[in-house]
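Presented as structure tokens, the chain that follows is alone, the form predicted on its own.
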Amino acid sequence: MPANERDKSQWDEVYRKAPPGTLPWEQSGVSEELMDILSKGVIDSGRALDVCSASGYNTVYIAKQGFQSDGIDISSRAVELARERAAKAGVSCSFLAGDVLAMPYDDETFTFVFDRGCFHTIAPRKRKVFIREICRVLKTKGKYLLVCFTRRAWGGGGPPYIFTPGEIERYFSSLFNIVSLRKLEGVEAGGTGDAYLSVLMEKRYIDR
């Protein structure tokens, strides 16, 4: 089995164990960090793109606020969960299951993409080219916003993976602008413990 299919069982099996809200990444309902980000206005209106989107809390939450809201997600089975969460809370969002390392939609689509612990699971070997598609589908000074661990009560090892500051801005740095970054103290997961990076970057002009 192909190591994309494999990884789409593990992930449906999750979903289907589970309650609706109860896993760690969704106890805490909409990021934070998200609706700080929008209720300062400083991205531009468009379409908008939740990577990893899970059960769709973030995704219905962007649409919310006006956007034309996209979610991607391994995981058919969240990808279930979510249609239904954007059908009771009457907004339009598209959800689709679908292989972050090769998203099916055209260059320069997003003025926004939102990432809440998706990076942070991607294995060393494939973060280049992760990182890579998040470029390619945002837009010119698109920004991304993503929230990623930088230590866990349990450990250091992955997935998922923690980051320093500077390793955040050697993985980025030549494809997009650190706006703003920020080391958060036991949010997002509810979690004590745990600390997490909020960075905000803009996608920088590529001369093709």
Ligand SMILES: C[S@@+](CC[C@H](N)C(=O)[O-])C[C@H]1O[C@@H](n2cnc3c(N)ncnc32)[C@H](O)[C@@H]1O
Given for the second form:
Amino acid sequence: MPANERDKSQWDEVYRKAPPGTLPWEQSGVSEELMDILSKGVIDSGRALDVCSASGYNTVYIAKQGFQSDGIDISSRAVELARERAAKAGVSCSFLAGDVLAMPYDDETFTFVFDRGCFHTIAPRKRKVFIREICRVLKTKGKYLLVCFTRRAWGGGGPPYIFTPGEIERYFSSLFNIVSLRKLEGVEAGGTGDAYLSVLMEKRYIDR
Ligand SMILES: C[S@@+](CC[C@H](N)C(=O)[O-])C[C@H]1O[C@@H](n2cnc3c(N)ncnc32)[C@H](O)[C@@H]1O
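Alright, leaving the form predicted on its own aside, put up the form predicted in complex with the named molecule.
Below is the whole assembly, all chains and molecules, this chain first.
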């Protein structure tokens, strides 16, 4: 089975096994970091993409803030749940079942990409492809808000992976300027002992 088919069926299984709303990232609801950034008015309005959109909490929130809002997730079950959430909320969002490593969007489509818990699930050997894809679909000077683990209460070496600020800088700085980087102690996970980095980046001008 090709690797992305395997990932897809594993993630579908995760959503099938868990009653809707019970997965850890669903329990935290809309990202506080997302709400904070959007309230500051530092993101240009336009079209926004929620990568690894899961059951769509954040995608729906982004739409409610006046963006044209897209979500992409590898699990078709997650996409189904997200479409139901948007319909219930009465907002228009566009959800796709697809792989963030090969996204079906044109270059420079989005002014904003939001990522809570997407980059940190991607296997180390695929990270460069992921970063190039995020960069490709963003407009020049478009913003990328990354929220990823920097410490996990339960330890372990596998996904989701953890990152130091220095690692984030090394991975992203050739294509992005880092606008702000801060550490969040347990905020997004309700004080469980996990810690996150919240990193706002801006796509650099790339001379082709
Ligand atoms: C930790 S959850 C993300 C949570 C969500 N962003 C939130 O904040 O509520 C990880 C999600 O990534 C999706 N995913 C994993 N690998 C993916 C890939 N290669 N392309 C697209 N989605 C992927 C999974 O299906 C799952 O919904």
